[in-house]
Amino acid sequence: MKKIISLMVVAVLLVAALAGCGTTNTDTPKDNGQVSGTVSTDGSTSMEKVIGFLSEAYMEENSAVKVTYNPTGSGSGIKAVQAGSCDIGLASRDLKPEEATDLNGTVVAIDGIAMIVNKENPVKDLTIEQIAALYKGEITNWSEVGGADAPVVLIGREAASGTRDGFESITDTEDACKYNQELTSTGDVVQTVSSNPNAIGYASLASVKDTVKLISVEGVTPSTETIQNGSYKIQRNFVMVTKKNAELSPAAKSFFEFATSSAADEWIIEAGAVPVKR
């Protein structure tokens, strides 16, 4: 009889201890290894497709961490990476020279603003000065331009638009701008610009079509190339915000390594931005 208890009791060890085996296997390493926690950002409205895009391709490949994205503005977002708030903060901007004191700005992408016209517009060249006069509407016809006598048609983008909000502040034209249709989408500015012979629009190098010609401004076409070496000038660059002196969360820093890498420049592009030179 003691036999046969001391075989039961072992047996029951020893379904026991499988039992822990088991558990040990699914709970370990959790996904793999991968860093775990949430990344806090925080700033610019301009930069929500980017790091909208970026976020989502990052948390496909790492799904212990979520990154977060508050939209409040180039000025509040570096304000929140001074004050702690956030991991990274998120600038349409350089930083200026005070607040380059005590943070690191790293260019993540750039955007680039091309202007456009009918492909049956005679109008090759622009500087930033007429394109200014032109929304302002201190220019009204396309032939104090060196165009055909007509009407100039501007299009633009919704008040909310970040494409609208780097272009006004590159032209410096904010509040300014005579708009003849404020359009919701990239792709409807396109497509009016196609229809209307008299038309000028601006959109993201990117999402520029061969239904529309592309303006020069002072001189130089806007292209990959033109953006990255800073020739086009109606461009402004994106850029991440950290403080100096002190170490990112480990989940942070890996999604900054991920956004400030070669492997980010696909989603960059997708997000209508152009990637920096490398």
Contents of the next structure:
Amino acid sequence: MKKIISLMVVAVLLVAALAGCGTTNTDTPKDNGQVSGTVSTDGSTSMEKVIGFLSEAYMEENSAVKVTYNPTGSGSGIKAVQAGSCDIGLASRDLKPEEATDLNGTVVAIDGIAMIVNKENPVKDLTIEQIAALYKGEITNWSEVGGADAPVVLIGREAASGTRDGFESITDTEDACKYNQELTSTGDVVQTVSSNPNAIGYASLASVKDTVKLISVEGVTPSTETIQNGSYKIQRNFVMVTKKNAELSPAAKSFFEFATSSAADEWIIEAGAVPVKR
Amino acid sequence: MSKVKKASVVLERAMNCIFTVCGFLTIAFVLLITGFLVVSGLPAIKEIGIIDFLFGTTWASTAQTPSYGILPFILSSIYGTCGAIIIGVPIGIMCAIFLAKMSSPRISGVVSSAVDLLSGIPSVVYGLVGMIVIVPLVRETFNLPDGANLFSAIIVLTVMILPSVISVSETAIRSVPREYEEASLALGATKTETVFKVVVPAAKSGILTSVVLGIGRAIGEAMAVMMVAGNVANMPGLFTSVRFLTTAVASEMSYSSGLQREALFSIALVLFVFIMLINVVLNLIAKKKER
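Complement to the form predicted alone: the form predicted together with its partner chain:
Up next: the whole complex, starting with the chain shown before.
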């Protein structure tokens, strides 16, 4: 009997303690004149990480706003803004002239894709044409691009990867790559390239470690500066698309301003992209 | 007194209810998963056409003109599993014989606990070791450009099926009546003859069960295979990069949409049918044993 009573006492105390936690949390004042509502974003699957980090950071500050993200692809995102079915469209390419007539594109971040090879590989520089020929299987031996007499091993990402989509669209090798391995994460790509002397792979610049060798493309080494000034070629813009003749809702406007401010830079870097030079 | 009795009756009934519910819960889960897979897997098969789906040799789900043929995945899964069985089962059975008949209890204990440990290692760890040790080793040994291929996957799967093959075979071998063995030895057979001509045939159905369990484990493995097989949707060859049924689902599911997503469910359905067949075989073996 005593045991039961003591158990009950403990239980009651626990509940009280937990309840205490709850009240202290909800009591903290959050909305002191802040905006509220929902911001819907729609578009590029490649921007998932950037938007994820940005919206999380934003919602931390503005708990009354909910930022949603619908991964449909750049084209669908642009159409969704035109149709007014989302607040902000996301595109991992620049707007086409006919789209730019009624839409504004604002670059929020730049996706820099680094080419990496094994440290033992003597190749230092490749042109975009050479990279495309390598990945299409037209060049199969490293000696054809100034390396040792060894077969080329092509490492890439799975079909749904945003990095793969970016790489293939920039080098114009869509659906034509003859991969030896399709890996599901950037870390796996770096690991595999570091352990195979004949391998070449691609990865977001931010996730490249010093276990592999960075290749310069047409004489330009990838870095935050060369990506920001556009001299490094394997890069593309992450664009937020808005309507020209319509006002954003207060919540969407506030999120848009946050994403294009310098406060967003650290989150963009965290997400593996390069912030825009301001 | 009667109050106490009443209370205990109520408790008895309540517990009975709880046990029954828990019992039926598993059935509910199986039905739910089966129903879900069939409902979400069939539309894509219908749209693609069952012949094109099962016997198509190209998988290009994100291409401009997508094609959804899963024959490369089916064959890779079957080849990979067969390879692992061919290498793993003899090793497993010999190990079981060693444990049950040859070694001293002390050594047996050490080996058994190693086997148990082997079965407890998470598959991602197998994959990691495979990726960092086996893949480069295969590349260097066979002088290949790349070591991530079917062969590496077979090696990793072989190690992964060993624990189930060993433990089930061992139990089967141990349960063979001692008299069989003694009779054989008394007739002048050597120990090796006795093991292979008397003990193993007597434990046949148990050993067969272990093989089927091994097949189930190998065909259902995703994580470890994904890390060593290269994941390109090629028609399988021993030293080409391949994609299994499991990894085909796992590697594309996160971003897929539309028909591609439905096709992934269909792949899962095909995999499910394979597993069902394996279970049917297991049940048949068990029934035969009873007779």
